[in-house]
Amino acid sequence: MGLLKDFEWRYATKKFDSTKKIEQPLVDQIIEAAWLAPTSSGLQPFRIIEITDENLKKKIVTIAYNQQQVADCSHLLLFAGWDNYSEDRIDNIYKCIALERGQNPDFYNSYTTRLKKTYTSQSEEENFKHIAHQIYLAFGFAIAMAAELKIDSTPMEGFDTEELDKLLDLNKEGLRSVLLLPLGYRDEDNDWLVNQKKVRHPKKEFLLKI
């Protein structure tokens, strides 16, 4: 029940205490949780960008529709997906898999051939939508790890992805921004949501048994 208690404790923090900073080893654990998350075919088609530069965070506030948590947080994590699947990207991760497992480099060839055929037959936007779904899995792992460590977070979809991509020059890296995760410690005296009850759909409506 420990993890469920952690989930009851967490909420989408509306006001961070900007004077409180997270120790780096704790942030590293949150990132590792995302790194260990499952992804379709093990492709892990995304990167995490850790932002602590105060001036840069302030610039991102405007891009994030003036959500001040971006500036006040201790660490800002950006989850950015590959802009598309490619044969090289698929080959690269499976070379790593074979090497780490002590397998022949050609061990996964038949499987990767099928993957390449699937993804290269789809549009870039179809593939990016699939990539974004994989990011949400890892994002959930990161939020869960933060809650276990009693670190506050604010899941954010509300920002101009194109403007953020331009600011960070993500296109040059073959990446597109998907989600932001400000991390820090709640300002209990000034966060209107901190003591509000957590509300969800009634469980009898939420769960359908067949």
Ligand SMILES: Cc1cc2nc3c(=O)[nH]c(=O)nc-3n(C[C@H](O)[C@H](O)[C@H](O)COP(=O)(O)O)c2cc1C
Contents of the next structure:
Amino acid sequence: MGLLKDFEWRYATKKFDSTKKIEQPLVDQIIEAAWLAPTSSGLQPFRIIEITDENLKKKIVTIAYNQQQVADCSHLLLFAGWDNYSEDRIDNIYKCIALERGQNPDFYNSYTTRLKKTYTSQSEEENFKHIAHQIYLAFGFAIAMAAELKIDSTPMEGFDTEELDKLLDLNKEGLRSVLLLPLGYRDEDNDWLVNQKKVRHPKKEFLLKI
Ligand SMILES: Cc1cc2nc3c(=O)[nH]c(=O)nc-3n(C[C@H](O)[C@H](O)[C@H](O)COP(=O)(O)O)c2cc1C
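Having gone through the form predicted alone, I am curious about the other one (the form predicted in complex with the ligand); can you provide its structure?
Starting with the chain above, the whole complex follows.
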């Protein structure tokens, strides 16, 4: 039951010890977990931006409604989604899949034709919503990996996405910010939440058996 114990240990950290830095190979493992997450049709329509620049982290605090975790953490990960699906983006990943698997470049053509038809008939906002769903799943993988490594994290959607996009010039990259993940080590003495009981809905209400 190792993973469940890790999940009990994990909590949405409010105060990091800003003097403690995570060894880079551990951060890399957290990113790898997100990289390995499943995505719809394997399109992996997002990028992770690793931020360690202290000045930049401080600037993001204001955009994150003064949540200090953004500055006090060791590494700040931004999960940013493609701004839309496109024929090029779909072709690109499927060409890569065919190449890596030693298949003919046209191997997935009938499948990608269907995918392109579906996504080009939907609005940009509908597609972006779908893209964001893929991010939430990979984000869960990253948080779980962090917990297994005994690294603290705060899942965060409490920030102004448009302001962050502007600050990082994400539009130029065809990306839009979705979630922030500060990573680091808890400040046991100064975090009010650290020893609070984890409360969820009663299991008898949470689980419906049919
Ligand atoms: C998608 C998402 C967004 C969240 N945004 C924030 C946030 O902006 N700031 C924050 O301090 N906590 C944030 N949280 C943390 C939740 O409040 C927290 O996970 C929840 O209260 C359960 O507590 P626990 O994570 O400590 O078990 C967020 C959690 C999720 C899943």
